[in-house]
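Okay, so here's just one chain, in structure tokens, the form predicted alone.
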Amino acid sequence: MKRPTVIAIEHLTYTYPATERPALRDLSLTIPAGQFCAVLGANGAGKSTLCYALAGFVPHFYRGRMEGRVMVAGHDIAATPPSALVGLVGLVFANPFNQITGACYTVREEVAFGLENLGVPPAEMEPRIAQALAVTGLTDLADRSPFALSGGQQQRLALAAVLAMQPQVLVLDEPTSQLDPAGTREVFAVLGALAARHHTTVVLVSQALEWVATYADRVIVLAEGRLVADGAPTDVLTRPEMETWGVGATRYTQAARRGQAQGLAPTDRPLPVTLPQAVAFWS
């Protein structure tokens, strides 16, 4: 059954103020609901931009020129009030800290500030927060300071915080580039069952190439504000141009290839780009 767009970027061209070079240039996309979509590229390839143009804070709050379109779910972004996109498009940003309020004592609290400041009546804010501290692993914690957690459980409660407003669309930039790889599994695997089991329509921003390998449907890689791949996880990352682009490739895939290379393995094989497709491609 196919699945309905939820996003739909047309010939979309930003360029910041005070600044002459286009941050993307002449972007077109869609995304379907409950994808999980990944956006690999180097830095200053556009990806931030493109999530800040997903959230309406391009061209809202960063003003710029802004050409084409960008739609998410019958809304355009440009002509949409920031204030009703907050039930539309959830932003998590990369440093955990950039969200948490500081002004509550639980992490129950922390997840109701956004509810209790729409005025969202208190019989329909208790299931809705007990809903996002269950889906990012967080019910055992209800009850702890914000600041007593781990970094991988205050991104995860960044991320509840945001999931509690029920967004169609989580738009994520990096929201493990300051994680360790037990915190970066966390993030990623609550982000897959969202996407997998409630249809969630996620868009992330990332580098860790073996994770988004594992959990994305899709992905696409931006350079110099392009869009210059657009694909399966295993046709993408395993394109010879993703060093060229500044993305690179996992460890798996500069393995197989360094022993293509010295013929001590397989070329009739696809490369691999996670540990059990290695496991598969040397076997």
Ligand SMILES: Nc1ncnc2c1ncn2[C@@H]1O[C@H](COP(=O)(O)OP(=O)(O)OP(=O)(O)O)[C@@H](O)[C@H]1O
Contents of the next structure:
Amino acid sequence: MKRPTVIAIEHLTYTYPATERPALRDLSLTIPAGQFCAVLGANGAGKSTLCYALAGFVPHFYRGRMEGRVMVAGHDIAATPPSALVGLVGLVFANPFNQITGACYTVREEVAFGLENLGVPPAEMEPRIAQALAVTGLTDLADRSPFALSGGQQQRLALAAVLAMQPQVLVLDEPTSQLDPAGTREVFAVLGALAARHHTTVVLVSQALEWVATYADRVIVLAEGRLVADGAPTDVLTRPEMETWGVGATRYTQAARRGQAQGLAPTDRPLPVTLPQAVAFWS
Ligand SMILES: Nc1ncnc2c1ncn2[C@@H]1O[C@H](COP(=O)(O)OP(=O)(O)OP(=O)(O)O)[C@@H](O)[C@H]1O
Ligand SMILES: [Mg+2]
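Return the form predicted in complex with the named molecule of this protein as a structure block, the form predicted alone having already been given.
Below: every chain and molecule of the assembly, starting with the one above.
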């Protein structure tokens, strides 16, 4: 069954105020419901700007010059008031600390905070909170202080608070950059499950190539504001140009290439991007 398109970006060119060079250039992209799409690219490639354009920070907060159109679930983002975007697009940033209010005594209250602001009726709040905590694996920590959580748990709390608002589209800008490998894995597993089971459309900026390779359905690469690659993770992550684009390759791809260069590895198999693929490649 073909999934309906949820995100449609049409020839988006965007330049921040008081700058010359566009941060995004003639970007066109469609993303279907329930797809987990990872965004890669070097520093300054435009990844965060793309997140802002999806969440409406561009053009509602950043202003600047915008051409083209960003449609999310049939809404033209530039023509939709930011207040109406809250239930549509959820944005999660790199640092959970920036997103935890500091005004709540417990994890449960923290998740309730956004719902109260949205004006969700009390009877509807409890099941939404319970579900957001369950999906992020925080049910047992509901009565803890947000400040008594590990970094990974805090990032999952930031995610739970956004999830409780039930956005159709979840946009995450390097949400695991502060996390250790275990925390990173937790967040990716939650996102994978959300896309697969709950049909949430996930757009994720990440440098964690191995986890992107494991969980994402699709990978796009930005370079100097342009879309330069778009495809299945295994294909995109093994492109030779990934070095030029400043993304690099997973250690499994690097090792396989080194092995091939030294005549130690097969040259007739697809390059691996994950550990299970590497095991198959070398055996
Ligand atoms: N608030 C701003 N005002 C002016 N220019 C900006 C602003 N934010 C970003 N830029 C510029 O827009 C371009 C894209 O930046 P963006 O932050 O989207 O890149 P990025 O891919 O997220 O980079 P990073 O990997 O460092 O997070 C860069 O040239 C950057 O300098
Ligand atoms: Mg960024």
